[in-house]
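First comes one chain, alone, set out as structure tokens in the form predicted alone.
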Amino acid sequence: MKHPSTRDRILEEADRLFYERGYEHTAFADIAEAVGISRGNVTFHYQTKDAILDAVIDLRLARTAALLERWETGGEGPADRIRSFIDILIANRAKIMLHGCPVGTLCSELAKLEHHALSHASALFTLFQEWLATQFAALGLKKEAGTLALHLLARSQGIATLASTFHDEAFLREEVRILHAWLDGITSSPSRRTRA
């Protein structure tokens, strides 16, 4: 098995630290310490923290695209694929309760900082939104597919935020159950297009 390069290790640790501590509260020295290299070695690969941020966002975009591709090929149909999206809240519940959603927390922080990378980071939400809209359209809900996709994204972000705020796994699980019931209602009766 190929060992990760120093550049890859810098990205992995920066990704983790930006998620756990936030972009603003992560210094070059923190990344260097996490990787076990000198600060100078970090700057050899990435001259600025913004360059690391851009590379981290690209890494997350690639991983998200790969995840969506796995769901696309592994799901039995659009409803099953949407359930995969909903269930990511359960699969990542420990991290979510500690740090929130990695996409939402990064976008929120960059928005507060009025950082130029916000539009780059928001592409993560766009990937999910467009993919979900495709799934809702495949369910026969083409007209409202975009609205339903945004609603589900918003709902999942709210669940992640409150689960993190209250460290409440029972709340998270109940909200996921409600989202499943909402989706079941849409798939069993297309005329019932109420919000969850």
The other form holds:
There are 2 protein chains.
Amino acid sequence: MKHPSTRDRILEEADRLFYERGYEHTAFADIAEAVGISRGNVTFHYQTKDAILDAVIDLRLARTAALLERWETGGEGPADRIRSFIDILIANRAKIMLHGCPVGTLCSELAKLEHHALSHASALFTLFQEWLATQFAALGLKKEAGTLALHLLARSQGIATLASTFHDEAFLREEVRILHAWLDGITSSPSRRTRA
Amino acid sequence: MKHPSTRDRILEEADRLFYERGYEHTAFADIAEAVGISRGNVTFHYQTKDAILDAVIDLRLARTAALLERWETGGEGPADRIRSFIDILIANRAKIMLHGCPVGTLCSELAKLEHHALSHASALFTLFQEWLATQFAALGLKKEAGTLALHLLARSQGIATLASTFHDEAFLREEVRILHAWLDGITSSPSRRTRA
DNA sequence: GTCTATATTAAGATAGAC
DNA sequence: GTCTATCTTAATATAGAC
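Now the other one: the form predicted together with a further copy of the same chain, given that the block above is the form predicted alone.
So here's everything in the complex, that chain up top.
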């Protein structure tokens, strides 16, 4: 890790730039400049831009899986694990207010481009969804676990979209508070869970 | 309206293409082809692409204002007006599942581009927000009206984002059902409104 | 108002020297 | 592995004929 390869540094900068500027708006030259190498060197390591995108998605998938595994093996119960998910909005609020959610904005862009990598990128959502569904099931909500997981994903997405549009931290914090209240309502009174 | 000017036809096709393909991914040539004129003719009517974008946003603002006014002068009360807003997700589901929300996806793209038109485009959100806040205030929720309006906007955004990522109509319909239940909960028991 | 032709810039991608 | 140089394509935008 002390001496990352040029290939890894390209991947790292591409990951950041695709998030900050979007996939299409990021040029080979931008990546090369960020790494401090020539354009030709970038194409030596990754022949096409699509190849970089695929590698970036794989990197994000691996990091997401590792994050979820850390949360899974953590000492807290399923409710606290779901709270960890909700609190990403707070932990990453600075970047979210500038660039939105890295998963949602990538999927939205790829959907508009009708890019074949959309199904690859949407696996990021699926990772979160399945993990969240596992937590809801562990709370005794096995039947609605998948629906609740998608619902929470959608709520997070909407918060990120509006927070980045208005660069509004107060809104983001208020919505996170409401999400925690929603979760509390689910864990304490299961019969009312579909109301929210 | 029977004989729209070339300028209006350019605007109409640009509006559609910016929604379907995104702003940056739409070229002058695409607009010209859709209208059935030459590229040079497009630039005769709109000198720059940014000028087209500004005109498209103005068009959307005018149409949104007209829509909200129709709902406002309609016979139903504030709760039914909010239901009209929620039901756009159903009415426009085919396009939403393909291209997402026209407001949210435009604002997300412009935020990534750091485009100066973002503040112009975000006025679309503000139109909806202020109108929704008026309805919530009319329901006797004057104090929380602004927060509730933003909350509902965020919920709609999240639904549109996931619906377009997964092209999933069942998810969209289920989430609309949950939104209606949320609204019912607010109108019937105000003390629990911030829970959802 | 509409067209063709063109200037200019930038991007993705390739070839070959070192 | 890294660079410079170049090919090719496509995009915004302009100029000028009709």
